[in-house]
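Just the one chain here, laid out as structure tokens, in the form predicted on its own.
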Amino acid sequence: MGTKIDIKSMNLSELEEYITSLGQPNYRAKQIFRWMHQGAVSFEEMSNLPEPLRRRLAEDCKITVPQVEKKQISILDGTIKYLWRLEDGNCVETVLLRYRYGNTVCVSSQVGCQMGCAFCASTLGGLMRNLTPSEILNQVLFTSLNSGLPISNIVLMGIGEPLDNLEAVLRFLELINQKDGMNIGMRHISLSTCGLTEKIDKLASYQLQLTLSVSLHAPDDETRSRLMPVNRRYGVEAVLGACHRYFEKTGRRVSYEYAMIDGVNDSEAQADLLANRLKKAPGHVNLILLNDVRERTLRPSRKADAFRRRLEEHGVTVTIRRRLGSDIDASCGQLRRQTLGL
């Protein structure tokens, strides 16, 4: 038998086309879609489908379902971190963050990462493979089902570079936005990238109303290339140029992620340069208190407040991200490495 169809990665129109090819009325597609997006793990559960159809679906298709390999819960703030085992044995991480305004899920888009950022555990060991749309979707769905908590917001900021898996990410966004599915609006979704400029331009062409978060982390090429090898191909000016075009195309202001690293990117001169750079591509700066990674030598800066004040003096909108899950393996990639012995 050949490879089974990943039916949960289909959108509604593809599902309708497939179902009608089986001689079934197209309304069956919406029934199947709803079952899957409510957490059904087998076709046998779909009690409003005729039995011959259920048998045919089980023969030809699969419903991807992750298994909880490990689960950590913060006693400080209720943050929950999941390590999901996929059907091929690979694992990815998902984090549930609890805020006053609702619950946010941070999802992975790849198994591993090839970007090589110096402060990140996810990239240690390189890229194994891309996730499918259903595997990204499952992180949101089964985190909600396992925790018993509703999900209001999504950030694509876990393991992997989302724009390096753009087609699957775009399909995931379509699926998660469906009113017959989890129905999470684009304005409640944030996508983080290290700055793949041509992919930023392609994303902009879809004019989605999500928030683009760009991992900048330094205002100059020398420092950014030290932290992020991708900068040797996509320099600071090129990245900010793509961000400006994104704003012009979508009307959505960009969020700039800036991990505060001791003695590397936290000087007053760098704050001044950052503020000057952002005059051409304005947006919101999100200062991040770096998480310690055992395999890395970089350490969190103690100058975040001073850096923030310096940016504010230049008129830059800036916040310091609240640190959650500090008593568990909060930095993406660490739980996967420890559990699998990578």
Ligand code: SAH
Contents of the next structure:
Amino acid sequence: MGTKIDIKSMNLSELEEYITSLGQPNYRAKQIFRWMHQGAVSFEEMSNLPEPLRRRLAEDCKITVPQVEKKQISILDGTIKYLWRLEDGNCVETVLLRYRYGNTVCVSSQVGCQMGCAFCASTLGGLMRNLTPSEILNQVLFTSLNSGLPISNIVLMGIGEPLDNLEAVLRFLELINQKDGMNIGMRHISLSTCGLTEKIDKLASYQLQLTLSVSLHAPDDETRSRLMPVNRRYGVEAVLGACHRYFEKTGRRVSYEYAMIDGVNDSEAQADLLANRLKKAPGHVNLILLNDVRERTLRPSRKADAFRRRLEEHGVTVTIRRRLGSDIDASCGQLRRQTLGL
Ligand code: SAH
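I've shown you the form predicted on its own. Could you give me the structure of the form predicted together with the named molecule?
Full assembly next; the chain just shown is listed first.
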């Protein structure tokens, strides 16, 4: 026990290798893959597999399945938030956002986070552990199965820093992209990072067609270091350099997230500096209204419209992100903390 194979984190070639090592024909791998990625929770259900194989798989392997610890539905906009309990008792959040163009799932990549951003609830208790590929995938799969809704888009913007768990995230992307799996195209996936530059370069080397979102939140090192300790290691210039290389390598424009915080990053001078710095690393700016986090003293800005206009005058493309699920703590690690009493 305990050391069972996490078979759902395997890709098809690993699965084939494993299955043939059991003396089984290759095509069994695809059958098992399909069952798992349609939500089978046991090998017993896999009715097209011979009984002895099912028993053998159950001895060697586990199929990870999260349990619904809590589920909240927004009466304002239908946003659904899940708190999942994992096998080891840890919990992570997943949010389903309902847009006109389809349903988006916001998934977590780690239990907790070690990046320490000053405005974020996810990092308050530190990092507990990385999620496995199957645990990231399960958030999409079981959100869809539990809600009965199809999923067209994924954003890696939940709890955790995806590039701090890059190997598992890459495997998750490979799995979710499979036509025998959930078959979600890379162009329908966004990955958000606080700006780990070496990892951005590593990601770029795979030339995936996903959208890279970078949490910038300030155009100057002084403010950004205050908000995001990671900036002391990778400053604004270095992060934007990596974004530029990402664009050159993949042809995909980067999207910059900027949470508007009262009196901290919302001045006209900062809008000018931001526009100026983005000339070298073109992309789209997503202004977000800071979500109040109970434990944090920072407050949302009242100058988002003026900030947007200023950026637009400089020719920067900007959107202000609509707030969804504001009645159900649907942001930034808040449900996990409240439910677990952290
Ligand atoms: N670690 C990754 C992804 C998780 S956070 C990253 O840093 O990008 C997803 C987004 O939510 C990030 O842009 C993050 O900065 C932002 N965020 C965190 N707490 C917030 C809050 N209280 N209000 C608004 N945005 C917040």
